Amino acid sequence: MARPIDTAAWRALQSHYEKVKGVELRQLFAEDPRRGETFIAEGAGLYLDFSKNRITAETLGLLVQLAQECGVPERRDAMFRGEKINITEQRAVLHVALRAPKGVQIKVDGRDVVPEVHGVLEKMAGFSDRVRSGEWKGHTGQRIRNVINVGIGGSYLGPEMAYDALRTFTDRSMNFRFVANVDGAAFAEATHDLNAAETLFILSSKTFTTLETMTNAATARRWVVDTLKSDAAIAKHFVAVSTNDAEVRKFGIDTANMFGFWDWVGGRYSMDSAIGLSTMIAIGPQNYRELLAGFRAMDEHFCSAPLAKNLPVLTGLLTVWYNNFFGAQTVGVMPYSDNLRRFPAYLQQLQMESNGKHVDLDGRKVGMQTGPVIWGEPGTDGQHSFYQLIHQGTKLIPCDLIGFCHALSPSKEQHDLLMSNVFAQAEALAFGKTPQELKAEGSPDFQTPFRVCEGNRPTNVILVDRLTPHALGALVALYEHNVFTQGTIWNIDSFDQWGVELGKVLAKRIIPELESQSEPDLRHDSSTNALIKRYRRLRGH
């Protein structure tokens, strides 16, 4: 496939950038009083105002042309058909099948996978109902009141983010906690105030061999057995989300309590698979179905909306515009919702593990900047932290500001205050404050250089009615397909993660060198050798 920089649209965008790079948002809004009503798009219950971006109608047309020339519609359709677009692992990419309704056919190697998906969902629902109702009891006959999800990466970030986001909809009589870090303090903190007799562990590992997850699983197993004085307790206090029957059975878990998924689901795309079991127990099967419906609504929008009005395509193209033409290296994601405080962290993995690639689908150096650094914090916290740099710093940082029209709390006044900040920050970043405006306000002349805000900082504002399960599903799917759009433009494989694997391999080599009672034969570089020796000396080896 042709490299994006070789397309006519890319060359046209380079010429166009030279003409518009100095254009101010003040000027664009002055020239078009209806701009805020024109540069908008809606889908799946989300409203996108992208008018405060440094683009013109011509820019938008050229970006859409780029998407067409780079084959975004064709590659999208290939993904939904179940073709093996993850070329380095020869796998289909079918997280979209996880939310497909019954009756839809999606085939992998000639087999319709949708009935399998719904079989797992029904099994999850039955188990969730038994836990929530108290029918499922622990080894001593006590009701389960604590659920701890043990995973890493997507097996952890998705469930934790979803629980925080939807805690308004959860069963408040139960505790839900999440352990990922192999640092033993993470497990100790998650369990220090819990009764093992009332605690259920969900061990989430596709292979059931993931080092961090299985280390924490072994610690959990010891905690339960030592407390309840019986190996038989494992069967009532552990379930598995995995595909490795043998290892699950070896651990002591009845495989009837194993919830499977498939190799066409990447970890960072798996929160709506069986990885979401803790989410379903927390919010109930019906609310979980609403979550899936939100995902599906955005899937349908992505497949059917014209590119110029397609939310994932637009947001993905705007990322490419700033990343590759303006040289912006980061994207800020600022949800104005305390419940979404883990959403930026979730998106960090989704975007950076997907598009942090240096070669294209043909194995060639990409020759351009790919995945941006994703970061953020909830508003209004961030406004008193890092917004200063966005407003007056020297770096261009495009931002997504996410707001909700209806509060989850009973305080309407506080929510109005919260949302006023969404609109005010977008306005301030776009238009800033000029020396003339400061003078008219009576600002002392000596302060003027320090108080000027240049503006022209781009934002997307995403408005949603209310943070419901449906809305969360639509939001996550928006960013999933945004990532897909970027990756297709850059002609990279957004669905492998070989860089992650390298660190795991090296860690497994170093572990016995740290634990050895005799002096190991170290054959690393001089820095790594010296660090290992110092660690061993301080540990008393």
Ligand code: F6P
Given for the second form:
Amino acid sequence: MARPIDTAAWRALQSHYEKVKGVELRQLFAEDPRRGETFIAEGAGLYLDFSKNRITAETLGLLVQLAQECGVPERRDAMFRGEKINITEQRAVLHVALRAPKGVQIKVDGRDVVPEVHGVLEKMAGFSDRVRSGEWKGHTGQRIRNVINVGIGGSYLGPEMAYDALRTFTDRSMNFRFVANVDGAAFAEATHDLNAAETLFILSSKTFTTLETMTNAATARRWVVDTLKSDAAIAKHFVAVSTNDAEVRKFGIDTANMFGFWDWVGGRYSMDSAIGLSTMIAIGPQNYRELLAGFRAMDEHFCSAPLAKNLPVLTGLLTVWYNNFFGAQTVGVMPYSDNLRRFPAYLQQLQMESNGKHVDLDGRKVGMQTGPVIWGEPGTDGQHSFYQLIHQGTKLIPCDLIGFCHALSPSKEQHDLLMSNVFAQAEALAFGKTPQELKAEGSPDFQTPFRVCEGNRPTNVILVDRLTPHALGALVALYEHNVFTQGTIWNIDSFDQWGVELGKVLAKRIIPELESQSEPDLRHDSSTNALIKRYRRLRGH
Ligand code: F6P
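May I ask for the structure of the form predicted in complex with the named molecule now, the form predicted alone having been displayed?
Starting with the chain above, the whole complex follows.
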């Protein structure tokens, strides 16, 4: 595939950027009074207003041309066909098969995977129903009231985010908790007020070898066995979600209580696989099906909408525009929904583990900026902490503001208040406040320079009817395919994560050096040696 910088579109965008970099959103809106109605796109129930971006119709045309020249449609189709587009791991990338309807055929190595996907979904639904109805009992015959997902990264962030997002759809008579960190405090906090006899652990790990998860799983097993005074309790208090039957068996879980998935589902793309078991128990199988339908609706939009009206393609291209032409380093994602509090953290893994890459698909240095730093907090909280820097700081921070037309809470007035902030922030960021306007408002001259808001700060506003399972699925799939679009433009492998391995290997080497009763023979650099020595001394070794 062509390197993006070798395409005609990239060269054209470079000279186009020189022409438009100083253009103000004020001017663009003044020149085209209908801009706010035309620079929009809709799909899968989501409305995207991208008019407050520093683009013209020509920019949009060139960005779409870039997507075409970089082969976004072809690579997308290759992904949906089950081709091994994760080339460094020689794997298909088929999270889209997780929400494919029955009857659709998607083949990996000649085998249709869709029936297997539905087989696991049915097994999950049967189990969820039994837990929710109380038919599945703990070892002492008590009903399960607490579900704890033990997992990290993609085996944690999606389930926790989805649980928070869909709280209003959950069974409120049950507790759902999530343990990820190897810091023992995480497990202790999650269990301190719970009765082991009423607690079910879902051990979620694609590999079933991840240090944090296996450590917390062992702690959980000890807690259950010690409290219930029987090894036999494991059968009723532990289920596993994994691709690794052998390790699950070794842990002592009957594979009848294991929910499988496949190597063609990347960890950060797995919240709608069996990794979503806690979500399904929380919201019930029917709502879970709605969640999958939302994902699927966005998949269909991604595959069928013209590129210039395609939400994931547009948002992906806009990120490339700011990242590679304006030199923006970050993207802010601000959901105006308290229930989406964990959405930015979820997106951090999705985007930064996918597109934080320094070589292209041919193993050459990419020679350009790739994945931006993703960050964010829910509105309106963020407005009272870091928005100042977005409004008046020296850095360009494109932001996605996500809002919902209907509240899930009973208070309509509060919802209007919340949403007024979405619209106001996008307006303020785009148009700011000029010295003339301040003067006309009577601002004292000495204050005027400090009060000026330059504006011209870009935003996407994503407007959704209400935060339902369907909407959440569509929203997540929007970002999955947005990441895909960016990665395809940069010609990188968005589906491997070699960078996280080195730290894991080094930590394994250091563990015995921290635990050893005798003075270890430290052979690190002088800084690491000194830190380990100090830690040992303070720990009393
Ligand atoms: O360390 C990174 C990572 O491999 C992620 O990609 C993954 O989501 C996470 O660890 C957890 O992995 P597993 O599900 O195999 O425990």
